[in-house]
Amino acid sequence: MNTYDIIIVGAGPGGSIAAKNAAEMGLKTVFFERGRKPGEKNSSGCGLGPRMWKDFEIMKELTPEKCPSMRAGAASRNYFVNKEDIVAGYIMARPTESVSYEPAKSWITMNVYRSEFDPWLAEFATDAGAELKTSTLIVDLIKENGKVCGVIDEKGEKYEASIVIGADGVISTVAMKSGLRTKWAQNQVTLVPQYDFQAPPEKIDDIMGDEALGVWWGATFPASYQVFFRDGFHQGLGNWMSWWDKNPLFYLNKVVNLKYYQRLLKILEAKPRELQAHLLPWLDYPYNTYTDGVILIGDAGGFPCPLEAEGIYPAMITGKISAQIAAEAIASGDVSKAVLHKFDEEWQKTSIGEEFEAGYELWNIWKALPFSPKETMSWFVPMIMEVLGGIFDWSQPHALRIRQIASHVKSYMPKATPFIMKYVIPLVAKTFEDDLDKLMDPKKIMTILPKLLELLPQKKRKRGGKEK
């Protein structure tokens, strides 16, 4: 038998940052990865939030030669695609002024590939004295009186731990066998298609500047995101189990045989590399995250943001807190679900449980806008370009088109209203509940409100010319 202090089931980001700070705080650690290597997986890469800067020292020592795919994601661009599949609009966006900290004020996220990163993380858990164990399958627990106690690898071998963290992703081996879930429900698990493509490095900063992000909202299909790095990019989407009427590839498709997408890839001079897909756990707050020995982080205890699912800074954040919360535990030689409670207790005081305070608002919005594209995104398309895009229309004069622009909106509002009133103002309510006696203060609403008709003219003024 081999016997550890703790097991963490997983090498992704999660698991590495729980084997790290438990290897530091000197426990005898072990990780498992079943692939040859971490990061070695169906899945390209991701974008790294500042927010993992600001968390954690080590992010200072990733650099282009520990991962050269890293690309600073300086600017987003949204395009919208109306019912026509033609792309109505964008809009770029950046950084804004009311960021407060570096490096969130340079770039909105930084790229970077999955098997560039997770073996440069995982270093410095093997570094900190952690045992990496790849290439090995963990399929069951071991239990006693109930409770578990080990982990079983596909050949059989043993390992004994006080605790077994899984880090071990949505199809969580741990959870499942220590009883914590069984399998996720449809309407809590997203399937993910993604295209890989080649691209030049010059082609990419030549044509796509210091752009590293784009979101196609489609009218037809479900919202579909690009994430470019230094010599590449790759192009997915996702919805709930619940949603698919149609082959995930048959909507991706859509996206990238847009005449527009085409257009792009041509001038990039961009080759599919691979085509992918995985699943995310996408729920409005977790459960069932610890047990007897047991405590689930990242995507197999349910983190991944509620409104966009970002996966990895949630599973740095709860593997810190796992690996923390564990040494108190064995120091105390009580391993229990009442001890391990405060699991649960620690992560909520973070920012990861402050997104949750808002997570089925933030949930329901989402899934009811862009992942549901024939209900609400082929009304919201043409709605929101009237208003960014009619404005700039010559074809009559300014105060005339305003007026059509108007109009043009308010034929919306019977498909708007109601979703407002389901989805915007649960959502505002709950952002804003602690002040929200006073921006719904009666008495300055009627305060405000003559100043404002005072400031309607009277009668339709002549313009121009000089009194006589």
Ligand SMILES: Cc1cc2nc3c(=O)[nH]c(=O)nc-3n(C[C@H](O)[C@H](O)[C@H](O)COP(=O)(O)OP(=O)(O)OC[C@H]3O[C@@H](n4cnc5c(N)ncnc54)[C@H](O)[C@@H]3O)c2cc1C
Contents of the next structure:
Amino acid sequence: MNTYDIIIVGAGPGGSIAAKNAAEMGLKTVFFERGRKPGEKNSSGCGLGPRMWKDFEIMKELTPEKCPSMRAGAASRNYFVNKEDIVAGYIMARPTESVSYEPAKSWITMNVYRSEFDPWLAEFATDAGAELKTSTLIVDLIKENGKVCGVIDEKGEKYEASIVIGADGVISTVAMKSGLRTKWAQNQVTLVPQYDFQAPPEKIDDIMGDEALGVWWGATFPASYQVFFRDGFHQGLGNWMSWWDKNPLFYLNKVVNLKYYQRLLKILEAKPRELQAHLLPWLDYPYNTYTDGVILIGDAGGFPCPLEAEGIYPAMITGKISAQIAAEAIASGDVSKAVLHKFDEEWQKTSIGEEFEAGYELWNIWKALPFSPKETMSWFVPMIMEVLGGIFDWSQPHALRIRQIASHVKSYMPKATPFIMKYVIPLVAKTFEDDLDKLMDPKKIMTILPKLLELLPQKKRKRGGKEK
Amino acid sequence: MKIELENLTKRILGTGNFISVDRNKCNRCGRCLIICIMNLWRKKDDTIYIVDDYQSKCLECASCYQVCEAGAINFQYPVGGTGVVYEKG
Ligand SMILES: Cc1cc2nc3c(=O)[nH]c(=O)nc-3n(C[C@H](O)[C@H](O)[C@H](O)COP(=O)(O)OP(=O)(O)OC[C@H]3O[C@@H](n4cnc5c(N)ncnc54)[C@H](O)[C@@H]3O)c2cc1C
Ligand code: SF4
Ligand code: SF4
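We have the form predicted alone; now please give the form predicted in complex with the ligand.
Okay, now the whole complex, with that chain kicking things off.
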């Protein structure tokens, strides 16, 4: 029998940070990875946000020598693709004036391949004294009197510890064997297939400049992200399990086969290099994250952000907290559910907890907008393009064009108004903690909106040629 | 543009069997047929099965397992150190 203080299953970002922190607090720590090395199984976008640098000192040590794929940028590009699969327009955006965290004014994302990032992160844990066992699949838990006290690998080898941390990602053996969860519900998890394209670094720099991210908002496919690395890029998309009516690649190939996209591939001299598919939990609120002797972190606990499913930062934050709570519990000699409840209290105090406060509203709006191409994006794209691009037409007098645009936008109101009432206002109300009822009163909105629209002038007075 | 999926993902042999179907539980809803990116599921004479050589094509995404509400698909990750290797994940 191998005995430890703490066992961590999974060497992703959550597991490695938990292992590092546990080892630093003097706990005898082991963490397991089914891959030959961390980062070769868990495909990801993969963009890292500035807040990782804010909250984790070690991020400052991430350099191109350690992680050659690194590429940061300040700009993102949003492509709007209409029902006819034509790029109807795009918006390039840079950090805006209201951004308050100083470094985030000069870059929005640092992109890295997980095959480089995860091993780099795991090294901090092994340097701190944690033992990493790779090529080892954990298949079961050891229980005594119904309480978890260790793990069993595929060869039947047993490992004992006071606490087991489930950092084993979306299909979590620890979650299932501890009885915390059977399987996710279909609307709690998304499937995300993605291509990796190879492209010469100088082409990427010349053509994309400091754009680090692209989002293709489609009327015939779920929103698709594009993440640029030094010598390649990811193109992927996802949706909840219940959404798919065809092979998910059908939708991803739709993006890749857009005329505009093909042109981009051509000038970037890009070639498909890898195909990946991974599940990603996407919940409105994490639940059942601990029990006697067990804590679930990161994807295993359902922690990706409810709006965009950014999951690396939440995995690292919950990893850090889990180690802290585990150390306290072990020291007190009580690792029961009642004590580990503190894990929930602690993550709820962080920015992740704050994010999940509006979790349902954020999750809901994402589900209803970019992930509902046919129902919503099919009118949303032409509506937004009418506003953004409608004026660029000189076939008719501009004032007439403005009236045409206004009346066209008005024609989308029967679809836009219920959408705003159902998804936008609850989010606004939740964010501002306003009285939902006051804002949501449909009668009030229906009386105000048409009046506002009526204010748009129907006729105009003549200006020139008046008698003096 | 047709992207050739063969050889687009690297694998290490020796996974062993890691997916199976329980015919008694399967209600033939067909969700696994739709969800599998690699098209590894088949229906023949009202029986659902996974192709024989799935081990050399599967992406270990577990979508088939996750989507099966009847609980008819058994899934366990392949033997440690084998199976899919994402070099540019
Ligand atoms: C396509 C895609 C794009 C994404 N894009 C982004 C992004 O741009 N930014 C972002 O922040 N997040 C992104 N995410 C989410 C992010 O990848 C995850 O939230 C994050 O990896 C979670 O970290 P984790 O440590 O909890 O789990 P994981 O990274 O999944 O790590 C779990 C580890 O445990 C191992 N493991 C699993 N089971 C066992 C077992 N039984 N025994 C031993 N080892 C096991 C796995 O091999 C893996 O290495 C994306 C996800 C996907 C799928
Ligand atoms: S998803 Fe499950 S129940 Fe449905 S056809 Fe496939 S194996 Fe059968
Ligand atoms: S794990 Fe994924 S790729 Fe493999 S058979 Fe199931 S759905 Fe297909």
